[in-house]
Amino acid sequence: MDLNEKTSALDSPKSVTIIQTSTIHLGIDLGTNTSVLAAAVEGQPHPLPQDLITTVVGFPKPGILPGIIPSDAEHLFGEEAINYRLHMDLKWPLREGFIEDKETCRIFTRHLRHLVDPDFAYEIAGVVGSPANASEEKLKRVRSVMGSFLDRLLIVPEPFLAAMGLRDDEAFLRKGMQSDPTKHSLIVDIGAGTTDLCLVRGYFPTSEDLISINKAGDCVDDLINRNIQKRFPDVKLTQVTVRKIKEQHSFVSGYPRDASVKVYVDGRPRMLDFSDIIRDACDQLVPVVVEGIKELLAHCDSDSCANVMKNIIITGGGSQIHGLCDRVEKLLREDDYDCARTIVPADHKRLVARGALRIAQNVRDDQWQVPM
């Protein structure tokens, strides 16, 4: 499919077919640790039970009496599988924002059909967001799983689908932005698995406009962990308590906050203070988005540098780092990047849904793929 036919069929609305109302469609950020869902029938919001799913699926642990599971199931999901967490092995299907473990994602999916379409009264036509410049093998896992999910698809870059969720989020708009972000932005997307960059300028970004850095929460988790047991060995914490501990406590350096932590030792309640080992892991992504901003900006012509450095586009989870935005700002004007402004979306965690929903109710029939 020529990526210039998709362009078209976003900017000439009239030039759309309509796809019959017994179509749903849908917006879907499937994510390392969170995924989103949007949609819609006949351009009007389609009522979900649940929007936001953990990505994780729970398998009752052998030997788990009845009764202890809910209604015995075989699976559970999200964050009632992590509540079951003790009785349950977890599985997070995938990684680095691409799915490892294909039957276990192919499971997840049949939950989130569930969610979307319980009776399967509808055909489901879906864009799927992935990381940035994604391989066509890593691609081709995306379209087989999906398979048991949707009936027509279209896999579209993630900081692309966010790009096009900003044109209605409350703190662009707040901030008094003239330009759409679809035609002047920088996207920086720090999710769970990547670091996605995408240089956005009105029409649908080249692999040169892309970048995607496999350094990004996930990696502060494990930095995390990796230091909490090396300074306090006697302290045993899952990757789930990690990653609330992280959630609740990140900052970057020059933006403190208090991380004392109530944990248990040997039994034994403790107030430890994880403040240092904290600000350290999130600092590592600090360079990481600065560098790959430079490397896009590099790209822009004179004309449109300007512009595009006033919308620099700081969203997903990482974007919740207490400080890192501002951060990331200060250092590029004293690297002379003079006019540079950051922006935190109000809604980070549902901007790729929302923007993968508006590419699908504007999609030609010719457009989608039959997943595999």
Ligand SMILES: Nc1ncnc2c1ncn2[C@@H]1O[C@H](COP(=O)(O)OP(=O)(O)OP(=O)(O)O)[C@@H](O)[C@H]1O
Contents of the next structure:
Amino acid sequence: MDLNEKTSALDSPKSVTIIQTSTIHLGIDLGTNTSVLAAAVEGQPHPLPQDLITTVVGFPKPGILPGIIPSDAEHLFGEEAINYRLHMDLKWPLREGFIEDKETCRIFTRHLRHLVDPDFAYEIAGVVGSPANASEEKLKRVRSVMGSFLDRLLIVPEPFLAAMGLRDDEAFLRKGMQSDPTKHSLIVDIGAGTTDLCLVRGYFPTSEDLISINKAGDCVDDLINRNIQKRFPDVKLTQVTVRKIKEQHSFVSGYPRDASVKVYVDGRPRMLDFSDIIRDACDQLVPVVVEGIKELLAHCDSDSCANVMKNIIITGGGSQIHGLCDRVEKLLREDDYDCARTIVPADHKRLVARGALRIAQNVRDDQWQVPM
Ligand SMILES: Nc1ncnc2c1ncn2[C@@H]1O[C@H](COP(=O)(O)OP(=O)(O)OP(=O)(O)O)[C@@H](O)[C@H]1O
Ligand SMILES: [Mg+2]
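To test you: the structure above is the form predicted on its own. What is the structure of the form predicted together with this ligand?
Following is the full complex, with the preceding chain placed first.
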């Protein structure tokens, strides 16, 4: 058991000396859209009031009347901030997978700390995911922001964490994916900011095993929004509404779904069919994924190629686009990747955080980095 003393003026309300008697191991998926936490103390799950938090901070708009915002709070977080969006300026601290607004991100991570350990009773040792092939400059930002939150830190590429998190995923085991995903697999994580691909072959991935592409859910939202404005100029939708519509109706070519949506135009309800617009926007991710997979398969030697091809795991929020997983498999097979097999894990939301927690629980003392 660790016994640490820590004085923190930044994190605790007053500058007091706190005796920390035990360590929380924490897995953190700091996502452009959603952040996810998984925690344990001495090998046992550590309960959290909330483990999925939309990565957004709301700041009350100037001149807002007292009593409008709950407890007249200085900030609201996640879905609560979104629910009060008429009265709050929303700031998303990450863009394309990386911390863009450091100050807002610090406020957000302080909130995460509050969820994990409101009384500052623990030392926190956390593994944080980063997009594949992050530059040193971008990693520095993560270390600097996380310094106000974690006592010990390790940054690991997100798709590799997803492979670690898959080891006990129900869908993965059920579909008869036999080999251990950390031995032979190809992970495709379609997030909001980036699509990350990683070849996993039993060791920590090198930069050759990783690809990160700035085309993911946010690009789909942008294209839907632009095309709605083009086709229906009198319809005004916020980015939040566009995202919600997409999440309800998304699909790719060959897997059609109804996408009739009720919107208000000049105060009157209208039913509009957004199917073509949503399909075209979702379709743009398919070649990104297929070409990324082919590029990584080209790095495999002949012995491992078939095993990797049978274990293509599509995860992240984008994996929920109706038909995307099957279409990727179909296109690969049509192009002679004969044993290509794709699967979406059962709990894609928590995969990265769960893998990060697994690693956090097994890091040797000398492997931790000291946050800046
Ligand atoms: N059913 C759905 N259909 C289409 N897109 C979806 C669906 N569900 C979620 N998404 C999209 O997935 C994206 C969020 O995925 P995820 O939570 O994995 O991202 P993130 O981890 O926050 O981002 P990143 O990894 O890029 O930092 C958003 O663009 C969201 O709209
Ligand atoms: Mg992610």
